[in-house]
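In the form predicted alone, a lone chain appears below as structure tokens.
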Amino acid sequence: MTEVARRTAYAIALPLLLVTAWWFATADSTSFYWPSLQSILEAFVDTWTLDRVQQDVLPSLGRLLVGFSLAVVIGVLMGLAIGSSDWLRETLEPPLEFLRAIPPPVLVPVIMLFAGIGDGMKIAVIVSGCVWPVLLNTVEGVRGIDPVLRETATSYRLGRRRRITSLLLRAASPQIVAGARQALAIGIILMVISEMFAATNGLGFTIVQFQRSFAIPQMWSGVLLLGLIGVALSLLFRLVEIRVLAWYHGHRASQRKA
């Protein structure tokens, strides 16, 4: 067996293990809350039709988009600002450590006073979430780089533009990939929530009528699609990720092998 096709079992297992149990565990289910599985999948091949998808999936996908874009521009010149400077991180630190405490849920009534209900105030939600983890790693990144490095780009005069995109942003990559990983995850919970309040489309707004409507295999079905994009979100940052840091996986497998 190659290592490709051991590690791709090893991922399927689990998830097929745990989809086995889940129907024959609700084979006989006369719940009304709790429908066996086989009635989900119907449900879900019935409720997810093209016209579903165009009128609520894409304008959910469409503003994780772009507030996780926001979030990473922002997070990112932010943190190359703060960790580039030692008193500008001190003196900002008290109030960045105030506002990352606040979860961002708690600040959708705030966003909706000034954002209005439509896609803005869904984006600024996201972005408000999202911003946090690149921001802090992006700083950690910057202050972690080898004092050597900084030394030798001074030596040789690197210009402003040159030592942002050749030391700063290329050594601080690896944590700002973790950040923005993180960030993601955090969006598609954002993205869901904001969408919950006063929205008219999006999967937050589908399933909770759903649940409200008392059609309870479609609100599971929701909740099951929300899981797959998910899954398929992580996998396509994989992806990027392994591209982005291709000459970082390779000089961790260098020493490695050293």
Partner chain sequence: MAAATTSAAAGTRLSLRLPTTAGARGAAGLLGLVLLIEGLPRLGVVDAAYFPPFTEMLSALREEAATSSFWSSLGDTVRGWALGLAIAVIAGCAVGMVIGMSSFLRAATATTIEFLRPIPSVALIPVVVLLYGTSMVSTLLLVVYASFWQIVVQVMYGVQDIDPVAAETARSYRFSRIGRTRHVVWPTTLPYAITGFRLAAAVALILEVTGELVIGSPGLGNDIALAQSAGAVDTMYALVLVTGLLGVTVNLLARAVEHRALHWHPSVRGVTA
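Under this definition, the rigid core comprises the largest set of C-alpha atoms superposing within 1.5 Å between the forms. Numbering follows the first chain given and starts at 1. Every value quoted in this text rests on a predicted model; they were computed, and no experiment measured them. First, how it differs from the form predicted in complex with its partner chain.
Once both forms are overlaid on the rigid core, the distance between the two CA positions of Leu18 between the two forms is 2 angstroms or more.
With a cut-off of 2 Å and the rigid core superposed, His251 has a Cα displacement that falls short of the cut-off between the two forms. Superposition of the core reveals a Cα shift of 2 Å or more for Ala9 between the two forms.
What about the form predicted in complex with its partner chain, after the form predicted alone?
All you get below is the one chain by itself.
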């Protein structure tokens, strides 16, 4: 019990300290740009009503979800194909390295030309940025498969399907998940950027509107919300990862013990 109490104390002490410091440091702030934490929190409650959430937050998250899922599916499929064939990998590696090296946000104006400023543009931007970490990690994961496993699969004459589901995807999944984690971080950035650059609704759009109309506490509350969404999505991802990779973490733990 004391152990649990000690851990909890460690976990919450510093965050509590920082928030308290913020609260008191800005408590009677007269600075226009740094409103008091109290007014930010009040603005938070007033600003992010159910209506607002439905109008601006959910569309943003929806685009992120669709774009991210598409990127994972495309990345894994292409990664499986490229990783399984030496000549395909050697041919496509330099062009892919180049395309990957283009900072994804510069694709916002490019894709706007094709897709306007609607949902399609934003989803396309998110996909075009998220697909690379997944693709490259899948290729590496497939290439790194233990040759003994490969040969075992061959001598058991696993069919194509079984080979993909039980060997390739399984063995590459730790790398795929690592790639997907990177992709999620990029996806959130692109979600916000595409809305800040050109949009009529969405989280990024709303926050920039607040900033331009000098609604400072509201703007800060938006920044806070964006931070909370980032943290929540990364926690959610961790939960999914623990489930999906339970076998892998167990395997690693038993290896470490041995």
